[in-house]
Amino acid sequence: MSVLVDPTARYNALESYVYDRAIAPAVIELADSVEERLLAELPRGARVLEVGCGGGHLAVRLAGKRDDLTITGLDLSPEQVGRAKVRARAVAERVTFVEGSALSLPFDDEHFDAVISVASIKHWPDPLRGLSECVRVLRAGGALAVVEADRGCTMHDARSFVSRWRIPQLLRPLALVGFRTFVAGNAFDLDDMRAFAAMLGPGQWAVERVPGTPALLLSGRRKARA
């Protein structure tokens, strides 16, 4: 698969399909604790942007948990945007999807109350530029949450994660090698993410490992106005 060789390559139609059906549900579980924290802090009527929304699994789940939210999902893959629109038909009045790049978000400054991204940043050709775009579209005091595979994850956490992929049991040892070598191996470690956080500008930013998962979390809030 081309995206394993070059994480910044655009998903082709087959890769999009495999990810959507077999892997995405497990990926979204990585953000469970992050999601609950974010939902608890969002004001009523908040506008949320998901960058790298894939087939819309997370956006639809957020909409189901908070019926006051307006959610926009953005993805570079037209196939994934199409799947997301189908998946979100029941909540289409509050959840929309657009095709676009994380490096040039097609939204005005300070447009969203929160920006979330799960397992997408490793695919951005310029991660810092993409993060800066996420902060740009956040209102003052708005929340950012970016979850990504941890290059320093333990084999135990990696194996537990891969065990939740919707693939035949016989393929899981190979999938584990692929995840550890090409996915986590091409992602970031704590020092990488901390370096990104240090360059994000005014705000309160922190990086931590997500307990029990092979994932890192960069989170915080854009500086509020005085």
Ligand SMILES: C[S@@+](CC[C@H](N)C(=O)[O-])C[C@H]1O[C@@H](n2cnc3c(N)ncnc32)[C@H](O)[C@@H]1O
The other form holds:
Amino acid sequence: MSVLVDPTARYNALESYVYDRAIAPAVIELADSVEERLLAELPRGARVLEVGCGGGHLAVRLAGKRDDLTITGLDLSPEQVGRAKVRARAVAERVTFVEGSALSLPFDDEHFDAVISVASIKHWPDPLRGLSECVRVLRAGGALAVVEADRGCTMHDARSFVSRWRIPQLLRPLALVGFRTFVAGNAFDLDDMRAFAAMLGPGQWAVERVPGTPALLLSGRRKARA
Ligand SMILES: C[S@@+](CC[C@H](N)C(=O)[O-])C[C@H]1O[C@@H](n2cnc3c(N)ncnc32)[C@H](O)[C@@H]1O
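Now show me the form predicted together with this ligand, since the one above was the form predicted alone.
To see the whole picture, the full complex is given below, headed by that same chain.
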């Protein structure tokens, strides 16, 4: 079934191909400011997990900016994981990808220094359970950054985001309607994200709009040990 109809469905081969080529390059720009902040704060040799990594654009970009990081990408879609592995061939000793679900992360407790996720949480059948999994695998004091489309985004921010999709000009009005209806429309607003943050385990969590984009950021740190 199409992810447009049911956001919790698995991307089919065509959807994952179109997404990877046309939309993902614009989506990872949503994480630009988050990435800069995270990279500045991560200790040397940090272990980073990206949940819902898609075709691995962000993981490969992170690896290119910091050669001391070990990055693991996880995604539900075998096509996306396959694509990510190909994309990361040049950095394969530091960047690995696994198929799996955010709702049951196949990692030990407190394994990672940072967990990030971009544009994936709206697809998780139980977002709070997925977020709790992200926190479980974070070490005490580790950083979480979850970026997702904002259901309450402005038309201006939505249009500017869609203008960066790699699609023919003629399709943009349709893409804008699609984004507002099926992407942002199936995502969360500030109150939803704040409610998730309030239910996460001990830590300092905050939710904000990512300026100039139609996205929200839930971020913070798991409580450090006393
Ligand atoms: C909109 S794409 C975002 C991909 C990537 N983060 C990016 O920014 O280009 C959403 C991704 O989340 C993945 N996904 C959906 N449900 C998931 C789940 N329950 N666990 C892990 N990944 C999931 C999809 O397969 C897809 O690759």
